[in-house]
Structure formats: structure tokens, C-alpha cells
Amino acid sequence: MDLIKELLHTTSCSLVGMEKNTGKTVTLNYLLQHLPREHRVAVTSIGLDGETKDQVTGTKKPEILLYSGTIFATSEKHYRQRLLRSEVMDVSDESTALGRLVTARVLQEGKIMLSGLGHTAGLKRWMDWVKDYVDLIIVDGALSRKSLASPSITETAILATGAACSTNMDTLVRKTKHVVELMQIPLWQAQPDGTDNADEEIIELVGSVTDHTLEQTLNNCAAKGKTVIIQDFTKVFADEALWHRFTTRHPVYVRQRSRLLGITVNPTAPNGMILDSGLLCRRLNEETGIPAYDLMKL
């Protein structure tokens, strides 16, 4: 499969869910199952993943299955609750909401709940440490703009979407396409002398990019037509239509980005409604140019 082949040529990847119940855990399990066993993998999460029941909808969720040799990082609480045999490699001073971060290697396959670090600096430090032991680091991330922007610190990303976002296929395709476009904002290349502001035609938008931020820039006569730089796509909170209007007037770049490897789809909504996943995958591929997969049908 192309998604697996791509992962063999990258050192880090984020799994980004458009909403809850879009299939991030299914995607993670698929990748871990199909990557060659000799390919050394480490996994962690920026939130809580692997719970058996959704805390909001009450629906059953898939659990995370880790294989022998896999390295994982989770909170002390969830390490104690693990349903697998493992050896501890490190107990970090870095804290999660559920205790210190425990890094361990699986000795016998089983299930685990992942609850990792929720701040960029700590995750980067963990990735820098664990990279000497593995070929690939997978970060189970989130799209929430209130959480860590994990796509900005991994080389690649996979986007999980599905009927939990909308049971109207046209709406779902449009929303997913918008997120893909944000994830593919081109990377800013600094000037040869290393200074970004040598060119007075550049504006840097620091922090969250809201409707108010965009309206102010659009209404500023001195800013018209200037190139805009933002930190990364997760900082964009703006209304979709306003964002599109803004980008027709201003070239936009990001300081950090990941390469999007593919889109995975969960055609089943929490209310039980099921979309035609074959049609959904075809439309997403046509609209975005990115391969889309229903992993449950592969």
C-alpha cells in the first residue's frame, strides 16, 4: 500500500483527526499492523487515545494494539493500566495531566491507552531522545486549535476525516478540502541573508489568525497585496469563506509544515448513518489530489 511505502521513507508522522470519531485509532492500528516488524516504531499521543468508549457519545471505540518491540510513551496512570508486557526505558520529569511520562518497550503484544505530553517543547524533547532507538515516530495528534500543533513538528502527516464531521457528502468533501488546503500552505523560505524582513512587502501574523485578524489586514491600505507569514496551519481559526477571500489578495506562507501523505475516511457517523466510502474516497482524491483510503475495506 502506498501509505505504508511512504512511511518507510519518513522519520516522523502525525495522525490528525478532523473531529472525534473520524478513525484516528483505526488508522494507527492499521499502520502498526502493516509496517514491517523489523521497522522500529515509537508511538505517543498529544491527548488521550485508546479509550474503549467515547466520553461524549458513549459509542464503542477501537483500542490501540501494540506489537512486540514497539516503543510507546504514556502517562503513569495509563502505564499502570496497560494490558501488555513491557520494560520501562525512561520515567521523565516531563508531566502529563495524569502523571509523569513513561517510555517503555513492548515485550508481548497487547492493548494500551496513550496519554502523552500536551506541549510542543516537551514533545520535541521526547522525539529528539527516542529517535536514536527507532526508525519512525508516530504522534497521535489532533486538529483542535487549542491543542498542540503536532503537524508542525513531524515530517509528514495523515488526515483522518469522516461522517462524524458531516453526513452530507458535499459538506464533508468541502470541509476536508479546506483543511487539506490549509495543511498545504507553502513553506516560507528565508531570504539568502537570513533576514525575513529585508523585504518590506512582508507581514507576519503572530499567534491565532482569526476573522478579526484577517479583516484588519484586508482593511489596511498599507498591507494590500503584501505577502503574509503565519506560524502553521493550526493557527487559522478564520471562517472558510473569509480565508479564501483573504488568500486571493495576499500570498500566504507558513514557518512550519508537514507533508500530507494521505487521507483516511470513516464513513460511519456516531448516529449510525453510513456514507458510500468508495464514492467519498474518489471525490476526496479528485478534489484534493491526495490519496484517500477506507482502511476497513483494504
Given for the second form:
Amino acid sequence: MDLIKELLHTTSCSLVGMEKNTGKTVTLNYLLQHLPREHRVAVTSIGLDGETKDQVTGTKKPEILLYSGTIFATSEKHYRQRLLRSEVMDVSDESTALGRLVTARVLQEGKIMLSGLGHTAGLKRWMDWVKDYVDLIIVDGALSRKSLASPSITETAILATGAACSTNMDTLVRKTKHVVELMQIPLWQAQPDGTDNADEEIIELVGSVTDHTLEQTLNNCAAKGKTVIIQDFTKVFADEALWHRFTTRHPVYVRQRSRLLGITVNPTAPNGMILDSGLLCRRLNEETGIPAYDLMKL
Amino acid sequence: MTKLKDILSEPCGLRYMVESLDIRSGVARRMLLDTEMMTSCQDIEKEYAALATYVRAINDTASLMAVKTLQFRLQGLKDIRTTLSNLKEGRVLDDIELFEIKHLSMLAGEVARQMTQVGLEADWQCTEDITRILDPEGLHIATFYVYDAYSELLQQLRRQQEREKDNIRLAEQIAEEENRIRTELSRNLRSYASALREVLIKMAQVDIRTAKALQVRALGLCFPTLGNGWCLTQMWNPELSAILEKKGKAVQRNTIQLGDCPTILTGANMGGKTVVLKTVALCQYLMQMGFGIPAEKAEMHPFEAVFTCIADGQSMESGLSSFAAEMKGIDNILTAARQNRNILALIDEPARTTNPTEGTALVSALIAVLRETACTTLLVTHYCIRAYGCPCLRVRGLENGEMNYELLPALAGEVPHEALHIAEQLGIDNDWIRRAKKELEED
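Next, give the form predicted in complex with the partner chain, keeping in mind that what was shown is the form predicted alone.
Everything in the complex follows now, all chains and molecules, and the chain you saw is the first one.
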């Protein structure tokens, strides 16, 4: 499958979910199952994941199944609850919400709950360390937009969307398209020495980009038409319409960006309603130009 | 007891020295901050003797690569004291804790070997026994799980599990056998708990001393000679030096001697008097914490306590004015001095916020009181005070429009009259300065 083929050529990939129950765990399990066994993989999460039951909606969630040879990082608490045989490789000083971060290699396949570092710097340090042992690092984005850690430090990304986001197909496609657009904001090219071009007047929006931030910038005469730089797409929380108005007035760039490999869809909503996944995939593909898949049907 | 972390914020540049140490492990960093200020000559000499072997080793090492490798190894040192306490108390350790112990014991071996490469000797017992217990398959890899090699039963059960993946009863049997093995391992390792704790602390010390020795080398620091006298030859403040270096300037080095009588330092504004005071405080702290000293030569001795009265102690919380805060601070010094305690007092411009007549009287009297005690004092003032035969120093001052920060012996009561001159140089309101000059002439 194309998604797997693409993954073989990247060193790190993050899974980003539009909402809870959009099938991110299904996607992760699918990828782990279909990647060639000789392709060495490390996996972690930014935040809590792999719960047997969804913490928020109480719906049943699939667990993460890891195969022999896979390296994973999870919190101390979840390591102790593992249902697989593994050898501890490192206990980091970095701590997660559930204790220190334990990195281990699977010796016999089984199930695990993944929970990882909640901050970008720690995640980056872990990725730098683990990259010597593996060909691919997969970062489960958890409720990515609500985590302090940003998945944008990975080379590529996969977006999981689904009926949990909206059971109205038009709304779902529109919302997904908006996130895809955010994920494709062009990367700001700093000068070779890492500094910004002093000749160009830029505005850097540090931290979250909310309606308030955008309105303030739009109303600021001194800022008119200037280039705006934001950290990465996960920082944008602004209203869709306002965002579109903003981008017509200001060129916007990000400091960090992952290349979007594909969209996966979960056509089932937590309330049981099921959308036509074939149609959904086609429409998403037409609207965004990004390949979309329903992994359950492959 | 004063710990390093208690005095880190003293405004003398100590934080700069601590932060510029290239310490690799968190546990060593925490240990350094918890170091108590040494007050006995014996302890200090012992610490410097240990540090000297590191400095020698680093200077003799053909390439710094070996030292860098040693530091790289030390980077892996983790604070597992909680795990070691659990072990000592006889608790059954889990895989994570057993991994930590295996990692520590293997690291101890690696660090000891790398120390030999640098020409240093590790002073801990070899931890090979522990490694052997936790590496039954002799893989020499610092990872851990309950290995098949621990029990034939476990090996059989696991093989069976590969065929019967969903056999819950089998999974329970495996868990039971694994627990039995962990219990046995914990029991076997228990007697090593104290020794491992010691090794952990000693490795952290190696980390600290390596960093201190590298700092001695990088900054060109010296070791003090302990004796009765107190003299710093050509001392300088490394933090100030680093700031000036960025501006392309060099720091002034000064020689200062302190004795039984208080030493009085006067000089022009902006003449670096406070820097001298701060550097003296810094050197004294560094000496009692076993660091290299930023001076060409240092003849020093420890004090029971160092009192600094440098920053403006005005505190809104306690409702004290700057004058009251200062008076309280000096009162503390006098209380300690009268108890005949061996202390160093560094006082910056006492009574400067009050009227000069009373201020002068207060400072003169302070000198008179302090010279009757065993307290070693360096006092900075602008007032024309009575020195009671105490040694006086002054900053050389403005020369051809440039400030010369050198210290010179001065006559008692000799205070510079350069304030107006310096204000002029600073470009302060012309009219104001002109009228001030006129006032002086009229006087």
C-alpha cells in the first residue's frame, strides 16, 4: 500500500488525530502490522494513549499491539502494566505525567499502553537518542492539539479523521480540509546561520494563535501586510473563517512542519452512525489532493 | 551549615562559576549544590589534593579526547538512590529497578576503565559480582529482563507460550516464575545496596572534580595555599572578565591583603570598589567549596562564616528601609564578631543612605569596634573617616579621561574628589554640575 511505501522512505512520522475516536490507534496498529518485520521501528506517544477504554467518551478502544524487535517508550506506570515481554534499554530522567520514561525492546509480541513525554524538547532528545537503533520513529500524537509537545518535529505526518468529528459529510470534509491546509502552511526559510533575514519585516506569533491574536494583528496598522511566522500548525486554534481572512491579508509561515503523507478515516461515530467511507475518501482526496484511506477496508 | 545552594544567589559571581562547570549528570549537579561549605583546613586540603590529581591528569593527557569520553560515560549516571533504598529494605525489585542496578554496576566498570585512560584511579570496589548476577547470559549489554537463563522452567513455559499465545493460565505461570526469580535476585543483591550507593556518590564526585579541573584549566585558576595570612595576588572576577571580553576589554587584576585590622577601601565612583569586594567574597566561597581560585596566587584560610553586605537590602516585605536593612545586616556581623567567631565581613558603603555627618561617625565607629574583634573585614566607603591605624587602599581613579581600576595604598582619610568629574564624563545635565562646582568653591 502507498502509505506503507511512503513510510519506508521517512525516518520519523507522527499520527495526528482530528478528534478522539478518529481511529488513530487503528492507524498505528495498521502501520505496525504492515511494515516489513525487518524495518526497525520505535514508537512513543505524546500524552496518554492505548487506553483499553477511552478516558473521555468511555467507548472501547483497540490496544496497541507491538511486534518482536520494536522499540517503545512509555511511562513507568504503563511499563509495569505491559502485556508483552520486553527488555529495558533505558530509564530516562525525563519524566512523564505517569512517572519516568522507560524505553524497551519487545522480545515477544503483546499489548501495551503508550504514554510519553508531554513536551517537545524531551521528545526531541528521545528521538535523537533512539534514531541510532531504528529505521523509523512513529510518534502517536494523542490528542495532539491539546498536548504541550508538538508532533511537528517529525519528518512526516498522517492525519486521522472520522465521523467522530462530524457525522455530516460536508462539515467533516470542510473541517478536515482546514486542518490539512494548516498542516501545509509553508515552512519559513531562515538564513543558513539560523537567523531571520533582517531586511524583511516579520511578525512572530509566539505560542497559541487564537481569534484574539489574529484580530489584534489584523487591527494593528503597523502590522499591515507583514509576513507572519508561527511555531507550527498545532498552535492555531482560531476560527476557520477568521483564519482564511487573515491569510488573505498576511503571508503566513511556520517554523516547523511535517510533510503530510496521507489521511486515514474512521467512518464510524461514537454514537454508532456510519458514513459511506468510499465516498468520504474520494471527497477528501478531491478537496485536499492528499490520498485518503479507510484502513478497515484495505 | 551553609550549603552551596544557599549562597548561589550572593551577588558575587558564584552562580557564574557553578553554571560554567561542565557537569554531566543531574545527580552530580544536585550533589554539588548540596555541598556544605568546608571550614576545616584539613577537609579543604584533602579536597584540593584530590582535585590536583585531576588537574595533573588532564594536563598530562595527550589528548583531551579521553577526558571527553570519561565525561560522556558519566553522562549516563542516574540518581537511583530510591531504588537502592528499596533494595536495602528488602523489597522485591521490578524489572525497571533491576535494570537501574545493572546499568549502574556496568557503568561503574566503564567509568573506572576510562579513568585509567586519563591516568586516574577509581576508588571503588569492582562491581563485577553484581553485573554477573544481572547478566546471566554474559551478553555485556546494559539492558534487562528476566532472562531465560535464570530458570529452566521459565524457559520451557516461554517456549510453550510461543505456541499457545492465548493461554491465560500459562501467562500466569510465567508471571509467577518471573516473580520468584525477581525475589531471589533482590535477595542476592541486597548485601550490595550500601556499596552501590557509595559507588554512585563516588562517580558523581568524579563528575564534579573533572568539571572543576577542566574549569581550572580553561580559566587559568590557581589552588590556594592554606596558612595564617590572607592575600590574593592578581585576583580577578571571571564573570566580569567574560562580560568585558565580549566588549573587547580586559579585566583589571588586583592584589589585596586582609589582616587582623579592618581594611578600608576608598576610590572614585565607578572605580570598581564593589567588584573588589565581590571578588574577595567569591574567592573565599570558592576556596571553602574546593574550586580553583581566580588569582595568580592565593594565600588563604577558611572562615566559620562569610558575611556580605553588598546589595541594597531594602525589603518591602519586612517593611525595612534600605538604611534599616543595612543596619540590621551590620548588627548581625557585630553580634558574630563579639562572640569571637572567626568570620569574614565584607561591607559595601555602610551608612551611605544617611546624612554624611552621622554616616561618617557611624563608619569610623564601626572600624573602631571591628578592629577590637577577631573579625576579618574589608570595608568600602566614600566618607572621610578615621582609620584607627587600619590599612587603607584606594582605586587609582581617572587618568586622562580613562578609569584605572588598580588598587594603591592610601593615606587614612584620603578620599577622592572625582564625583563631579565622572558625572561630567557621563554627560549629566551641565547646568547642575556647573552649579555644584560653584557650591564647592563657595564652601
